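Next up is one chain by itself, shown in structure tokens, the form predicted on its own.
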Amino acid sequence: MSIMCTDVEAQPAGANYDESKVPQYVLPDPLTSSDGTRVDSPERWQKRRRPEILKLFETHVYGRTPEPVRRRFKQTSEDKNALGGKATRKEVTVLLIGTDDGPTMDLLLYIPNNAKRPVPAFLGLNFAGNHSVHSDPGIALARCWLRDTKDGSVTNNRATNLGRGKEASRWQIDKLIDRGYALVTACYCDIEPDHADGYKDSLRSIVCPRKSENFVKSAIPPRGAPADAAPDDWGAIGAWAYGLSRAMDYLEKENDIDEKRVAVIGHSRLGKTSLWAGAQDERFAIVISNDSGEGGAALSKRRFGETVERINTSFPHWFCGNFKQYNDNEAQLPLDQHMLIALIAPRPVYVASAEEDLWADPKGEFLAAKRAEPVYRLFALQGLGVSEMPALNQPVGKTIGYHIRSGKHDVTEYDWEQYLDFADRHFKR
């Protein structure tokens, strides 16, 4: 399986692609609490049910996110006639630990010129720098660490200018500001390089979670993570999340930017770090999850497609320790990524599957978001709406959004269309 940061997913043999060899499975009711209480009101939903499954996701498969450190914002470059007049591009540097030679991350807005301000935003990481995401020759090139590619776009790891817009059909800019809505994005390895290794030129080799006081060190260093971390310390998911907490520190300052209308959004292993995102930090007013299969917006025990054990074993610094123990054995999860999407509410999500890309488990995609819907119920809301998962490029749903779409794994126009459609139901009303 290819880990590019560019992220072009195989659609690897061997795993299982069949219905009829879905195993069995029971999943946790997200309105039961641990004392197998019913939760019966949101208040009850917010103050008991909901901090409860996020700790469990903490302790089993992102692990625990630090409280944000001290953090300063720089902003490097501002062309009010960006994409011939159109809008106003900025670019902000953000220091993540509040010094100059900490870990930084590097910040691109495009901000639309003829729409009243502040304007609603959309808020992602890229895979391949800031200057991937539109031809632009004034964006600057990344400056973080980037796999090599065959095309010379990433030679020794550092972008060259034939990486200028090579990921823009993923981000459809010029048809974000043409609706109104501002883009902010940042390249995920700027938080940290997406290698097992990456860890150490990384903000989890600085920011850690408070260890507890019967914390005993692992005898076998844990591959993906330093030695002496925790089995619920944070991995590379856990810091790309919260990377895009502190981009959400930055909007909160800037006047032209609506903080109250920010819709984080991800594809793929950034589709996982985005609902992970969107579950913990409540200021994110929609969340959007594109492709994001196991680990994301797919339920881990139908054993569909890609497998906790497969992408633990791929990519071992994703998530936490303790998740590593439900290699092989999903039914013992003490959660499903049903809870997860459910953390969202009452904000609005949306989910989105392509058929071609088994290995996420669109089919488990739809069921997690289906079976979200008993919380928002509480909040008297409408969820997906339909009992069963719709035909291809027919998105359903009122407060929960899904649609599965033909073709593979990726970021289309298509899917950028049902987003902004929703988005305008939700932010235009």
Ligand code: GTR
Given for the second form:
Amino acid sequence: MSIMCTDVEAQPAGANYDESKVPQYVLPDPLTSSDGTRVDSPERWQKRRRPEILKLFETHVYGRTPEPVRRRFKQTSEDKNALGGKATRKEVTVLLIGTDDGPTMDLLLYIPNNAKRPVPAFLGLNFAGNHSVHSDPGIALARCWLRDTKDGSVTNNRATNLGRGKEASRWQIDKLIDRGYALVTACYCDIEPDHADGYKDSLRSIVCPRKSENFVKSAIPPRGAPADAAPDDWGAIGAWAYGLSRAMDYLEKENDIDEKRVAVIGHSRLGKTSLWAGAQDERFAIVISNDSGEGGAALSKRRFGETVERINTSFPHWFCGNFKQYNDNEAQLPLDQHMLIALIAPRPVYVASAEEDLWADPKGEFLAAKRAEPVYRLFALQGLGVSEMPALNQPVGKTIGYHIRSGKHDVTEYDWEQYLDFADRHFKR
Ligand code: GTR
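Given the form predicted on its own above, I would also like to look at the protein as it appears in the form predicted together with ligand GTR.
Time for the whole complex; same chain goes first.
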């Protein structure tokens, strides 16, 4: 793997990209409970160890997710003749606290017309608005706050028509439809705008698990969270994951989609989000993380590429307050990301890396998937089925899928082809 990559975005300066400088680290054993007892059966895992690990991630990394509050769904459009007649396009607004004047999340659905309904689906949040995922002019422009872009596709934090189809290559909707899958997406900024003050326009300022209870005034100024947030209150990733679960609530009511065959998918920060959503919410039948890196699939203790300190500094709003204790202090983390992947067991999970995406630590992503395997074995399932990282563009794995693709940090047609093949193997048996 080349480490002489000149892509600044893929490889920001000042981080470790040298395998020989990775510190010695010890990963906690997912199959040893906090009282030292060995987890030797699926029942013990589900009843005892899984809740224990979930709690560790809530307390130290992503923060606690509140119980869902009342929500309502309103279909706002339907076109049975979309994409030249091969799909039905629907738009549905989720009223996230049940009131018309409260926060909303706009879902976009494409459902294949030539497949037996109810169909399986991929569900994922998008970065740039629903109108960015396909050039179809029938998609409503995103209504949420978006970051301004140089190309004019977002101006004064509002989407413009120039953004139509801008992210289409990352979604491959025609391919999904041709293969019999629905796509369901929403813009992550509907749930929380992605900046340090975004919580002010987020569910996090309205739906709070228990304000002030357990509140410890932190020495670290509460950037990225309400001033009275507890150190284990949820961050933006927690809020985005909550949004995915609310989309799933809608899919349970949508007759054209089989809610038992929904794969949750995300790229990069949204790959961290899909893993956290899939870890918590067992309704997601497959979980896919594309180039998710630090705080996603990559092991934190390896300190290769992005570190806990870098991510907490650049994105103070993503994780809970407690996570900041591990800045430059990963060795003290009572968990690592292999345990997040293990929380998805026995459901299939797919981790993908890109060769030039060293910032996300491809090897750390592979090793986390590998170290989740013992939990899959407990369920008599084969995980990756390989002991070494595979060659480029050589997908591996049974219940845990993995590939490292050539190229940059992105979601490509190649990535989607692997996810579709993986979903076929698990959903179309
Ligand atoms: C980077 C961040 C990564 C990754 C990426 C993305 O700036 O450091 O953790 O999430 O953004 O979301 O594209």
